[in-house]
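One chain is shown next in C-alpha cells, namely the form predicted alone.
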Amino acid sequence: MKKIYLIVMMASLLASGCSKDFLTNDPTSILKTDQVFGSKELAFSALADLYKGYVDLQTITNWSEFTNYDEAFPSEAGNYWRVQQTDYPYDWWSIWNYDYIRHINIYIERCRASKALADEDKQRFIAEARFLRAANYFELVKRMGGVPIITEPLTYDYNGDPSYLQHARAKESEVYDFVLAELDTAQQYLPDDAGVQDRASKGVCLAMQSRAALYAASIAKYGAMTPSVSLPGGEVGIPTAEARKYYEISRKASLTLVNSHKYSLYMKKPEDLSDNFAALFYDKSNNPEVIFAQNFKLKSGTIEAWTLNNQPRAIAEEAQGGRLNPTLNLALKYETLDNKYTPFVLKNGADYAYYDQETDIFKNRDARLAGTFILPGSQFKGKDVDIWAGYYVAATGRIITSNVFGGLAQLPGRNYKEKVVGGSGPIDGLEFGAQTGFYVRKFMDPATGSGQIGTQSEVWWVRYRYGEVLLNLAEAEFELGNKDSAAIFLNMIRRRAGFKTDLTPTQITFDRIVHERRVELAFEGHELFDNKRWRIAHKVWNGQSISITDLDNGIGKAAAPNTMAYGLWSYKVYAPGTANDGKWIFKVVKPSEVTAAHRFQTGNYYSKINQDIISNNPKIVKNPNQ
C-alpha cells in the first residue's frame, strides 16, 4: 500500500487530454504516502477506512444471521434453508483476513515514521490502529483458534522462496495474550472519555479485555469437557491451569471500568422499563451505557435497514418488513417477576386459558421481554401492530382465518365478511409476516421514515455496553468463588428489568449466569460464541427434534436442547352470548418451514481453515475433528 487511494477522479484525468508527458507526470488525483501522513485530516481519513473493516458476525446490517440458531425464525423464502439445514458446515464463521491486518500494519508503520504529524496525534492514531488490530485478532481467535500473529507489513521479494513469509499458528492462549497486551498499550494513549462512542477509547479497551479474558478463561475451564477439541501444539485449547489467571484479568478490567464511574445503566424511562430497555439501543443522545458502537447517519450514505427489514407488516411504511421473527424459545426464557421460570399458561384444565386482553399472557414478566420483542396486542410507532392468527369458534373448536394479511371471511351466524387475521399475520408459510407470532423490537427505530426505502435509519449497532460488562464481572466473580459479589452485579441488571426481590448468593449458579446473558444480550451477537466458550454448543444444538414440553422443561437450564424454532399464536374467541366472547386464547406452533433440528458438531468449535491457505503455507495445521 505505497499509495493510499482516497479519491479517484477519472473524469478529470480524462479531461486533461493526452500528451507526451502523460506517463511521467505525477497523477493529480492520487495521494502519496507522504501526503496522507503529512496531514492530520488525511491520516484520520485513512484511519476511518480501517474502522470500516471491523468484523462482526451478527449485526443489524445482516438480519438473517440472527436466524441461524434459536433466537429467531427467518420469515423470508430465500432464507428458509436456515431452519431446514441440520448440520452447520465446518467452514461457517471462518475468516482469514490478513489483508486487513496488513493494511493496519502498514498504517502503523507509516504513521510512526511521519515527521509531519504532531506526537499527540500520532500516538492516538497508532493506538486506534492497534485497538482495531486487537479486535480483529480477537475475532480470529474466537472463530479459528490460534493464528499467526503478524505485526509488521510483509512483502514478497520475488526471490522464488516465499518460506520467510510463512508463519506457524500461535497457540490459542498466545493470541488471547497478544490481544490483552495490545489493549493494555492502546488504552494509555486513548481518551478516557465516555462521550467517545464510535471511536476507540480507554473504556472500550477495558470492555474488550473484560470479554476476551472471559472467553479465554471459559475455554481453559470448560475445554476439559470436550477433550477432542484440542491440538497438541496448543493452537486449539487452553490448559485448565490458566483459567483462574484469565478470570482475574477479566474481573480486573471490569472493575476498573465500573470504578471509573464514567458509564452507567440506561435509565431514562423509569416509568416504563420495557420502553427504557428498547430505548437503550436507539437513543444516541448522551447514552450512558453505550461504550462502543458502529454509527450511522441519515443522508450521508451510511444508513442501515434493520427497521425497514423487520417492521410489522400492518403498519409498515413500505411494502417491506417482517423478516426476523423472534421465537417462543427465547420468549419463554423471560421470567415472571417472582424470579420464577414460568411457561406461558395456555390451558385451564382441559379447556383453553382465556385472556381478556391479548397482552395479558405476557403480564408480570421481565421487562426485557417487551423491550426485546414486539408482542401481540402492543404498539410500534404509536400504532397497533395487529398480530393475531384468526378466530377460534368456541362452540365447534373450528379456526377461521385467511391466507392473506388482514384477510376476510364470514363467521357463523353473520351475513357479511370481516377481517379474520391480523394485518401483520401470523400466517404459516407467508413470508414477511410474524410466522412465530412475534416481531423484534431491539434496535428498531421509532422515528418516522425509518421504515422507508428512501430514508431508513441511523440507529447504531452497539458492540460494547456497560450492561454486558456487569454480566462479565458477575460471571468472573462466580467462577472465582465470589458468589456474594456475583449476586450484587447480577442483581443490578435484574433490578432494571423490574425484579423487586434480589437473587441470593446461593441462587447464583452456572445455569443462572447463562440464563441472564441470554435474556439481556439477545440479538447482540453473543449466543454462538458464549455457547462455544462454555463448550455446551454441541448439547444445545444436538440435532434432536424437540417438543414444546422439552422447551418448557429446559427453561433456565444452560445445556438444554434448543434445536427448532417455535412460535406462539393468538386467536380471538368467537362465542356470542358467552362470557368468553372477544377474549383471547393462545396456541403453540412450529412453522411448517422448520423441518430440521440444528446440529453443532465438535468440528464446529473451531472453523475450518481452507485448503488453499494450508497449501500456500505448510506450517498451518488443520483444526480438529474435521
The other form holds:
Amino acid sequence: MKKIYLIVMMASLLASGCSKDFLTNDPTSILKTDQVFGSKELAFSALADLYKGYVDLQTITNWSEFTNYDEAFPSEAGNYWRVQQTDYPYDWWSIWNYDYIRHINIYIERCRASKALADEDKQRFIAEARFLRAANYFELVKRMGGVPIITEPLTYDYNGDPSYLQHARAKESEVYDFVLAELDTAQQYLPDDAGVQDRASKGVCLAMQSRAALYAASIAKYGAMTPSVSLPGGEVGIPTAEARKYYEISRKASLTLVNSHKYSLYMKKPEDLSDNFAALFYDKSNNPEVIFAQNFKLKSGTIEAWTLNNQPRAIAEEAQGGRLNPTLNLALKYETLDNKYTPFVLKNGADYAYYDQETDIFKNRDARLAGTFILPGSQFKGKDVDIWAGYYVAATGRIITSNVFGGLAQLPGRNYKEKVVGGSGPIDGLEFGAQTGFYVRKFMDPATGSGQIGTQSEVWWVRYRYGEVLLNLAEAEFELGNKDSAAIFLNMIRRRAGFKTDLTPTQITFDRIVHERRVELAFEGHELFDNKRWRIAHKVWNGQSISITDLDNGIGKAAAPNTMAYGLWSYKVYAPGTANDGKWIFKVVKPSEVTAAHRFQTGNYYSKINQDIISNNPKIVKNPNQ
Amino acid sequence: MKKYRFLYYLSLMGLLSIGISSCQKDNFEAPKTRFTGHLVYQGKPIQVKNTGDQISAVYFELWQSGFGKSGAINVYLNQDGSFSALLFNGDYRLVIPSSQGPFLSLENEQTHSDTIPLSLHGSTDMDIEVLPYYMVDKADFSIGTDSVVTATASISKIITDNRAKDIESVSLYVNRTAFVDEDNKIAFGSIAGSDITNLSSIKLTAKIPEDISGGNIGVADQDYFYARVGVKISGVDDRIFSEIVKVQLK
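Could you give the coordinates for the form predicted in complex with its partner chain, as opposed to the form predicted alone above?
Let's see the whole complex now, leading with the same chain.
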C-alpha cells in the first residue's frame, strides 16, 4: 500500500513543478504599491487605514480615561486605582508615534507619484493625509512639547552611521506653526461641505486651527505663570510676546468658520433643551453642529461600547453597565437659570431640605446638566433609572438600605419586606452602580440593543463641533480685549442651554470662560489639555484633600482644587402620617474607594520622553522637571 | 520496544547536556559595592519626602557608558537625605536632574558642570553638597490637652541672588508613623508664604482629629506621634523638611 502512495506523490511532483512562471507569479494576498495607487478605491481604503491611526486621549471607546481627573468616578473594581493613586506618572499621555507619521509620509509620497489616479482624487487624498499628519503633530505637541518635524519618509541606507536620521526637537512654537500652515494648505483641496463629517473637510481644518492657535496662544500667555516649565531651546514654552499673534490666528479661523454659515448650533428639539443637548451627540442625520467625528456602524465590526459600558444598571440590557459615574464636583458647576453659581440645597436650618420629587433638586438649572448627566429620578430609553440610596427614617434618623441592587428590607412598623434601594444603587463599593448618584448621558445611545454585547452602538465620537469653535472664539476675543464680542459668542452657547438673561461684557472673565468650557465640553476630551495650556493644572490637582465646602466655594473659580470625586445620594423619607412622608432628602458622599487626592506636578505639563528614544537619538532633549 | 529505548537515550542525553551547560558561564555575581552617603548643605543633611512613592520622591541619576543603550540608575533619597545603592565597580557619572529636590546642584570642579564623576572601587561613602533654596534650622513641637500640636520653626533663606524663589507655604505635618510628609499625615496646618513676617519664628498648629485625652492618638496604645515642618517653595515640586521628631504625649 505504502508504495502506491509514494509513486503517486512522485508522479504528481513531476507533473506540477518547474513550469516557467513559477517564480514570477504575483502574490495573491498582498497588494503592491502600483496596484494600490492604481485605483481610486484602493487608494481610498489605504487612506481609511490612516484615519484609524488618529489619536485621542479620552474617547468613547476607552471610558476609564475619563475618570482620572475627578470629572467622573470609575464604578468598576478594576479601575478603582484611578482614584487611589496620588501622582500622575510623568510618562502618562506620552506618545511618540513616528511609525504613524512614516505611514502618512509614505502615503503622500506614493500618492503624489501615482499616474493612474485622477488629479482631483489625488489632491483630495493628499490633503486628507496632510490633515491627519497635522492632527497628529498637534496631538504630539500638546503632550510632548516641540518634536522633530518629519515630512518625508526616512530610509536607512545601511552605511553604519544612522546619525543623518536623527533630528532634533523643533521649538514648540514651530510645531504649532507647522500645524497651522499645513491646515492652511490642506483646506484648499478639501470639500467645503458641512455634510462631510467623518472625513477631513475645510470646516475641520478651520476648527483645528481655531483650537491649535488658541493652545499656542494660551501657552505663550499663561506660561509666564510657570517659568520652570520651559526649555532654553524653546522646545517647551512659547515667548509671551507671541500670545497676541496666536490669539488673532485663532480668532480669524473661528470667524471664517462662523461667517461661512455652513454650521450652526444643534437645535432640533427646542421644546426640551436637555434632550436637545443629548441628541446633539447621538443624532447622525443632518447634524448641523458636528464638524468632524469618528464614525461607527452597526454590524460592520466598527461598533463602540460606550452605552454598553455606562447604561443604568437598573435597566441594563446586560448584567453590567454603569461604569462611568459623573461626580458631584462637575454637577455643582451647572448654574441655576438666573446665571448664579448655586450649590445644591441639602439643609433647611438644622433639618434636611425636603423635596417632593427626586428631580426637584436639579430644577431650574442649566439644561446641559440633565443633557450630560443621567440624574436620579429621570428616565433613559423610556424607563426609570431607579437611583436612590435607601430610606431615611425621619423618627429615628436611621438609614435603611441594602447591599444588593434593588435589595429588600423591613421598614419599622411594617410586617413585610420591600425594596429599600434603587436598582442602580447607589451602594458604596458595589461596581456598575451609580456610586456618585449619577450616570453619564452624553454620547449614550437611546436605540434598543445599544446596551447588548452582541449589538452595541454606532453613535459617533465627536472630535470637533461648532459649539467648541464658538467657545474658542469667545476666549480669543476675550484675551484680545474684545469683551463685547466675547459676550456675544458665549451667550449663543448659553441661550441654547436655556439661559434667558445674557451675560454682560463686564461679566466675562477668565473664570467665566473656563467655567463655560467645563460645563459645555465635559466628557469630550478637553479638561486635561485645557488645564495644561492655562497652566492651572498644578493648582486644580494640587494633591490636597478637599471637602464639600471647598467644592461649594470653588464653583466658578478656574483654579479651585478638584482632587477627589464626590457624589450626591438621594434618600426616600419614611415618616408615616407626616407631611414629609415619601419626600426626598439628599446627602453628599465621598465614595469610600476614593482614597487619594490627585496631584499634577510641574513635570506633568509635558510628558516624559522615553529613555529609549533619547538613547537612539541623543539630539532629543528631556522635558523640564523630570 | 525499540521506540521507547530511543526515547530513553534521548532523555538521558538531555539530562547530561543540562548537567554540563548550566550554572557556570551564564550567571553573574550580584553587585556588592555599596555606595552610600547623604545630600548635604554645609554638612547638614537635606531632609526630603520619603521614597515610598517613586514619582514624587527625590532621586539622582547614575550613568555608566559603554554598555549599549544608555539608561540611568535612579538612586532615591531617604527622608533624612541619605541614600544607598548596590553597584558594580566602575566609572559612573552622577547627575542630579535639575528638577529634583528643593535645591540646586553645585558646579563640579572637574567637569565644570553639574555632573560629578564617580569611580567606584569598593564600597564608598560620599556626601554630596548641594545648594538648597531654604533650610529649616530648627523646629520644636509641643502638644496641648486640646489635641493641638504647636510647632515653632525657624527657616533661613540660603539662595538670595537672582535664582532665589519665594516660599509658597510652610506646613506642619503630624503622623502616627515615622514617615511624615504631605502624603503621610493625620493632621496638618499651613500658613501661606505671603503671611510670614519673620522667618526665624514661625508658629504653626494642627489639630489631631482623634481625642487624645486618654493619652492615645488612635492606634492601639500609641501615646506618641511624629512631626515635622515642610516648606513648599514656589515653582519647586519637592518640599524641604525639618528633621522628624518623635513627640511623647506624656
